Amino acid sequence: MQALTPYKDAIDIVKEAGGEAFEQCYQCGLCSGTCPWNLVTSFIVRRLIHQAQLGLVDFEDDDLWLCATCGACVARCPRGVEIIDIMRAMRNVVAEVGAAKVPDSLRITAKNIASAGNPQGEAREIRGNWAEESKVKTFTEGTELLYFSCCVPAYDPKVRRIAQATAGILNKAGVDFGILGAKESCCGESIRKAGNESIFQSLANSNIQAFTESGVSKVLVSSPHCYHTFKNEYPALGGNFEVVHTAQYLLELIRDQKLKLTKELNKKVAYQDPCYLGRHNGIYDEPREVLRSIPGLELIELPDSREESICCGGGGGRIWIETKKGERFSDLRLEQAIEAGAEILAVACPYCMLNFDDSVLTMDKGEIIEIRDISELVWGAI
């Protein structure tokens, strides 16, 4: 590893990203303390941080890109550091300014998106072609909601389900919605986490280019990681629309009795709260509400739950980079399920069932749990 190199503008960068308080940082060591990556493995947050006060980068630092930036550090810190922005702007020098270290797996991302407008680098003439069985239309101005499923759901065959099912809920409620298709682009938020700012900043501007042409008001998506973006980022370049995740729309169909849930679900089933969806966000209640409202449905909370919740480890930038087997969050969630007895482990982000999947075929517990998203069991249950 080379000496650490001091950039000249890294400092004015990373100060703009983190706000005052990034200079407030007294190194008492608390995001390195409460940082999931301390459970499998060592990751001194503070270090990284007392780096940037002081203007320099190591420009081959491995640690630079294991922030999945779940927020719990940033929910902690006792002068509002705002770590995660430090760590996006400290990755925008590396990734942007000119340095070459930045991971493999990610340098290949962030070229399929800039290049075709998503993560795996397909047509985008395809990216609907997940709503073709489902008898989805496509949105024209007037129509009363706009569902964006994420890239995940629209290109992934494994977890193209998580749309199909929204998908039939929605037909099945009788809700005005309808798609985009070849129109829409990668929401942009992980790669704006990666460091990739030039990126976000096209992939946001075509989209809300997209919606206002077509006359999109509400926003429906199964990401909350779409959330996060389209309802706390998007405002600042113009794009003002309101977004609403599937597990809060799902229990208003519920409440306003559009949906009558009345097939049983005799199973265990606990709850992953998604960190852009809980610490992020504070949605906490409603999906749970909306699991409860499945009949049969046994609900136990796991450990470290809630604004505890420990990640899967998907977000910033992560789902596209190798985890080492022994360091992988959602193994230790995986198994803090089946030790409470959850038959089934309910998600709501399509990265935390594409880390969860991963879990189940690695750790071959195929026969104990299965990973489901909200969506599917609400499906199955009408």
Contents of the next structure:
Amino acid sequence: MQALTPYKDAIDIVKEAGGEAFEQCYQCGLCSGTCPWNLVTSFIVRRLIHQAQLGLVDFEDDDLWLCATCGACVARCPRGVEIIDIMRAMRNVVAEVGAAKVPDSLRITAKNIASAGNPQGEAREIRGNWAEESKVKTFTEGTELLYFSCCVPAYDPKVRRIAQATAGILNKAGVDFGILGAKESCCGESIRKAGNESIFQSLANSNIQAFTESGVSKVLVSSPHCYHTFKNEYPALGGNFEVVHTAQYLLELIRDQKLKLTKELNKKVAYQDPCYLGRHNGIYDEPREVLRSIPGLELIELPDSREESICCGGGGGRIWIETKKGERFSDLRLEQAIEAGAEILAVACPYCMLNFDDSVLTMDKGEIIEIRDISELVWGAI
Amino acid sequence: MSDAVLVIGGGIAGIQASLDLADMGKHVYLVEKSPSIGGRMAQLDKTFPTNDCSICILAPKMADCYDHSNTTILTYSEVKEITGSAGDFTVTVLKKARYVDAKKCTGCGECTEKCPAKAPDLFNMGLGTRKAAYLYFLQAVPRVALIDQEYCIRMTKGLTKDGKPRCGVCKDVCQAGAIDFDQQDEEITLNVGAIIIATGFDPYDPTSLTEYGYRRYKNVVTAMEYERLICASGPTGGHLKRLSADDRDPKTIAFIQCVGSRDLHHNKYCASVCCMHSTKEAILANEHDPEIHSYIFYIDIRASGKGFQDYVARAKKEYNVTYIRSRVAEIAQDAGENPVIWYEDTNSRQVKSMTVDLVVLATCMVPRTDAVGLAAITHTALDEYKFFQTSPLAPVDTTIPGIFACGYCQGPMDIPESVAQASAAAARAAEIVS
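Let's compare: the form predicted on its own is above, so bring in the form predicted in complex with its partner chain.
Every component of the complex follows; first up is the chain already shown.
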């Protein structure tokens, strides 16, 4: 047992984040037992909370960076401890107070986001390039809907298909929509969870300003992470926009008969509940309804679904941190899907797509199962 | 002015309050919703920390209470309305039809034996069935059968084409001529000077804690179900078995504490008796079969009563009971229908899994659902958990003068405490009616 140095100011930051409930943690260990990390290695969440309670956090501990903020522990915590907020505060002490070293990949990502407005560090000017083929207009005053694709589909050619399918559907349904291209910045949800509060604040302010100046009132998002922060975090900073996720919006279009799904997809499809759509925002039924609307499609449920869904591993900044082979939740989940007989694993989050695509590749399962965003499946059925 | 007292609820608290008042020479009307007095205590196998047979120590009190010259026991009855104030309450009681003449029925059980209709056995927590013509339980007081109109063939199926009733076996076989299908619900008006509420608790339904798989997994049962399973008068005749089709005797049992208790998503309070009843249940398991090893998953053991700590120590030392400090995160199930428990062993700081034969959930205890209705009828206040509100220096006084509350309906407590409160409530009521 090594002596841990108490940083008084740092501890105050952490304690403040935990609030009153944090004091009430009775160290039952439910969080550790719930955490998906323990399916692959050991991560004792309770220990971190206890250290924080005692004011003896070991900021050098690599465990600080494990939490994928999936929210499974928070949903069950009998004392209402906001475990994610505490994790975020501990990381904040490292990232912004400098109590220890930030993992390299995260440090580079934070730098990219701070300078270029996206985690990839790509030029702002090319953010809207994906939309050229899809003939998407730039959002101007009076346009009904802003489509905010998320940085991943905007810059990563591997998952660009999410944005393109969505734009295709919107065009087909005759929706008046546009994008803000170079004026958009990363939503900031994940970098905030990685502890970079000031970067988040500046991203949020920049987006709020861009949205407001352009006269945006309603935003459609492909990522549950954008959804979460726009809906639940931006209002505190003065950004009040109506936010819808594609799962909700597609269902609306289908119900209003603006979309006719006619092409059959005779496949067994399992749906992965993204943590930030499901547990964090309670949206479970809409994506399933959308999938059920596709003719021929047989929707199957994975063993742990809805509230009990296992995270892909990409939240909380983990999408930018390399996870060792053998410790990837997406590998476990993919195996579950294959075992359940799924031919397609449907996702509704670009992070899920990145992680599962990667699992399919590294586990060499490409001939057995494919990963598709719900927007792609709908686009294919039109 | 009336010198009689109304006691609502015929569990151990209501029985004790009635007995005390009757012994003081006051007339008591004891109103009980179910067909027999006895309450939850009658459903328990043994009591802690003495391992007394629960019904054996309760039954004499039930009989004394029923036979006492100063008591009127109204079972299968509900309080519908109360008006007036301390010293002079007017009470309307609905006495539901049993379809059996209580004066004639000898409780011989012939009607039950021949009755062809089955119904879920609620006294046994729905484990197994009973007949539509039935005695609520073996030691029921009064020992009067009744007919469940929801399941009785004659009462549910209507007449045959020839205009004859479809069944009437019970009537045919009853030598006392007690069966009376024309019996009607009755309204009774009582005049009393004081009222004692002793409506007890319901076990909390753990289905909403989906992570524990109750109802999904056959071998995950609640503590109340376990009490019936291990009880000689229970559905298995006291042979402790798993509920899966394999019918196997369990050799490892996990008791999960604080299920729906001390949890702000469910009930914030500590139910106060579960640490001890789980200890008792684990001891009983080992007494039934010395090969049984029990594991009690707890957050902290609350053994704060006379002889409680020793009881826990004995469980560890003599009865093969292991206590593991952890709130269980999740219960899964393997191919053999064995529950698999996932938890962090907080002492070794490791997340582990354990496969057991049977899981017993120590569910929270909550005020009976009809406490809300009764509070409205009596104009008494409930606290945030719907327990009857009392105050520290008047622990059995409700917010209405002349109305008292004792036992679990006013807060978590065990049997001896309920009995003590019942005597206190009786004394307070006697002050008014003397």
